[in-house]
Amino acid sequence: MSASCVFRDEGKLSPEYLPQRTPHRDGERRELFEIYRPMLKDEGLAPIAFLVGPVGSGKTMMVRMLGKEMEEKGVLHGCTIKPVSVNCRTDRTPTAVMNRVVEALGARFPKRGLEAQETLRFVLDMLARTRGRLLLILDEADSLVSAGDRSLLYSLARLREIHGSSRVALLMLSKSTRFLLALDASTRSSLQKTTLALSGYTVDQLVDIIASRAEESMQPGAMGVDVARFIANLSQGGDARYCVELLLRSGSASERRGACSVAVSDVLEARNSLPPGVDLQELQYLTEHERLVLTAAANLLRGSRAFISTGELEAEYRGLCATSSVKHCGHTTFWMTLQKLKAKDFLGMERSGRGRRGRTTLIMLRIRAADAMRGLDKTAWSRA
C-alpha cells in the first residue's frame, strides 16, 4: 500500500485524538486546572465547578485533557486521582450514572437492584479503602436534570455534609447553567460555585485550529490557507469539532481524486457528506437576479479559487446580464440579492482580514461550481 501524499496521520483527525497545541484555549486550559489543583494537596477540598459553552467551543478536549493531567499530576503528588466522564445524554438516571462510575473505576459490585444512593456509598468507601480520589465529569448534565430525579446532584453537591467525604470532585458540561433552575434552591447553591464559560470560535481562530490540526496530521502543503479560511467559513456558531471532521472528510475526497493537496472542491464534497446539507432542490425558487449571480459565483469560483470580491462578482453579475439581454439590478439591490442567497446558505461571505490588504467582503460558494451550474440551467432564467 503506497504511502500517502495528503495525510501523514490522519488518526490525528480522530474524535478521540487529544491535540499536540489548542490554540485559543491555553488560557482556558489553566484556568481549569487551576480549579481542581486543590485535589492534588487537601484532602479537605472537593472542587465542584461548571464548564459551559456551545457545541465545538473545546469542552470535551479540555476536560479529557484535564482528566489526563490530573492522574499524571496525582501519581508525582502521591496520590490516586481518578478521572471518570459520564454521558448524562447516554445515561439519564442517578442509577445509570453510578452504575457506568462503578465499572469506570474497575470494581466489582453487583449494580443490579440497587439504588443510586447505595451504589455511591459503596463508590465513596471504596476510595476510602484505597485513598483514591475521584474526578466525576458530567457532559451534558443538564440531561440529568430533565429526566426527572435531581437526587444524585443533591448528594454529589453535598457529599460532605450527607457522606462525610470530600473524595469526589464534580465537573459538569453543559450549553448553559439554565437547567440549574429546575434545582430547588439548596442543591443550585452547592452546585453553582464556580463556572468557566466559553464562546464559539471566531473564523480567525477556526483557521488557526485548521492550520495547527493539519501541520500535525498531514504533508506539508496539502493544506492551503485560504482552503482553511473557506474551512472555518462553513462552520456553523464557531464549531471547532465540526471543522475537524471536515478537513478529514476533505483530505479523502482529495485522496480519491489521485491529489497531493485539498481543493475547495473536496471540501464541498466533504460538506455533503455531513448535516445538515444544501437543499438544490431550493434552486428552482431563486429569483431571475438571484439565479445570475449565482451563476456568476459559480463562473469565477470553478478553479481552485476559495474566494473572491463582491467586485468581481458584480461585475461577472453585469456581464451576464448584457449577454442575456437582462437589465442589471443597481449596486444596492445586488447587495440585497447576495444577502438573499446567504440567508438561503448558497454563499458565504466575510470581511477580509489577515494575510490581505485592505478591506472588502469577500464571497465563497457554499455549494461545488458544478452542482450550481448543472442546477441552475440557462433556460430557467434566460430571457427570449
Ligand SMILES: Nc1ncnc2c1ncn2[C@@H]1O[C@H](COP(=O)(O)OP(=O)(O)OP(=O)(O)O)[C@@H](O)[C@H]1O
Given for the second form:
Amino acid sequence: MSASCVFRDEGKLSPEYLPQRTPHRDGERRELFEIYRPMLKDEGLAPIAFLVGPVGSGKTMMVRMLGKEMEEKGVLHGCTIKPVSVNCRTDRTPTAVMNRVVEALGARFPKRGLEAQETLRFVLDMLARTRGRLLLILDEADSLVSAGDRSLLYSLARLREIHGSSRVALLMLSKSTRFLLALDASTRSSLQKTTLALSGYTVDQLVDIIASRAEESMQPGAMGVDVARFIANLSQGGDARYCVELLLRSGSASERRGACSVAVSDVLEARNSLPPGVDLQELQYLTEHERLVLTAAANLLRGSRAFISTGELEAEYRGLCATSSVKHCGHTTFWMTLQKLKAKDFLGMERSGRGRRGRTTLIMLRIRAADAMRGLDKTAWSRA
Ligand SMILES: Nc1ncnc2c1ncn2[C@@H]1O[C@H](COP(=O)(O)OP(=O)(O)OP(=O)(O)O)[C@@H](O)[C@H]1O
Ligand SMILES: [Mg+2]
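What about the form predicted together with the ligand, after the form predicted alone?
Shown next: the complete complex, the earlier chain at its head.
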C-alpha cells in the first residue's frame, strides 16, 4: 500500500468508526452514563430514557459508546450487561425487533411463527437464568410507532408490572419525542420520564469536531482551519455526519490532485459529488430580487472561492439589476433578502475571522453554483 500524504487512516472517517474524542458531547455522554450507572450496582434498577436530537447530532455515536462502556464496566462490577442496538427503521415491527435481540444475544431460538410477546418472555427467562441484564437500544424508535403496532413499547414500559422483571433497561433514540403522542398517557409518561435532548451543533462546534476528526485520520497539516470552517458552514442544521463525509471526500479529492493538504476547491468538488441538501424546486418560488441576489452569488462563486463579502455581492447584484433594467433595492432591503435566502438554506453567512481588518459578513453558496444557475434560468427571473 502506498503511503498517502493526506490520510493517515481513512477508515477513521467511516460511519462505523467510533472517534477517540467527541468534542462538545463529553458532558452529555457523562449524563447518559449516569442515567444507566445504577444498573452496575443494583439488579433491581432498569432505567428507561430517551435521547433526542436532530440529524447528525451524535445520538447513535454516543449510544454505541455507552453500550461499550456499560459492557466493560459490567465486567469490572461482576455483572453481565449486554447492549443490543436495533435500528427500528430497518426492523419496524415488534417481531422483527425481538428477533434481532435474540440474534444479538446469540440465543438458539425457533424464530418463525412466534409472537413478539412470546419472544420477549423467552428473552426475560433467559436473562433471569443467566443473571444477565439487557440494555436495549431502540434507534430511530419513532419508526416502531409509525409502523402501527405499539404493543412492544407498551410491554417494555411495563416490564416490571407485567413480567416482574427489571433485567431490561431501555434507551430510545429519535429526532423528537413527538411520536409518543400516539401512545396512551401512562405509557408515554413511563417512557419519557428521563429525556436527554441534544441540540444541532453550531458552526464553531462543527469546526472543533472537524479538526478533531482530521487529527485522527489525516496527516498533520492536511486540514487548515479555514477549510474546516468552510466545511462546517456547508452543513445544514448542525449535522456532523455531513461534515465527516465531506472531510473524507475532500481528502480524497486533494489526494487525486497529488496535493498534501485539502483546499477549498477540493471541498467544492466533494460537495458537488453529494446530492444537494436543499430542494432545488424551491428556486422557482423565489421573488425577483431573491433570484437576482442568488444569481449574483452564483456568478461570483462558480470558481473555486469559498466566500465573498457582502459588499462584493451587493455590487454584483446592482450590476445585474442594471443589465436587466430592474431597479435595485436599497441596502436594508438587500440585507433582508440575504437573510431570507439564508433562512431558505440557499446561502450561508459567516462573520469574517480574526486577523482581517474589521469584521464583515462573508457569504457562501449552500448549493452548487451550476445548480443555482440552472434552476434560476428555468424560472427566468427576467420574465418581466
Ligand atoms: N462530537 C462529535 N465528535 C466527533 N464525531 C462526531 C461527533 N458527533 C457526531 N460525530 C460523527 O458524526 C456522524 C453522525 O453522528 P451520529 O450517527 O451519531 O448522528 P445521529 O444523531 O445518530 O443522526 P441521525 O438522527 O441522522 O441518525 C458520525 O460519524 C459520528 O461519529
Ligand atoms: Mg443515528
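C-alpha atoms forming the largest set that superposes within 1.5 Å between two forms make up the rigid core. Residue numbers count along the first chain shown, from 1. These numbers come from a predicted model, not from an experiment.
Asks: M65: after superposing the rigid core, is there a C-alpha shift of 2 Å or more between the two forms?
Replies: No, M65 moves less than 2 Å.
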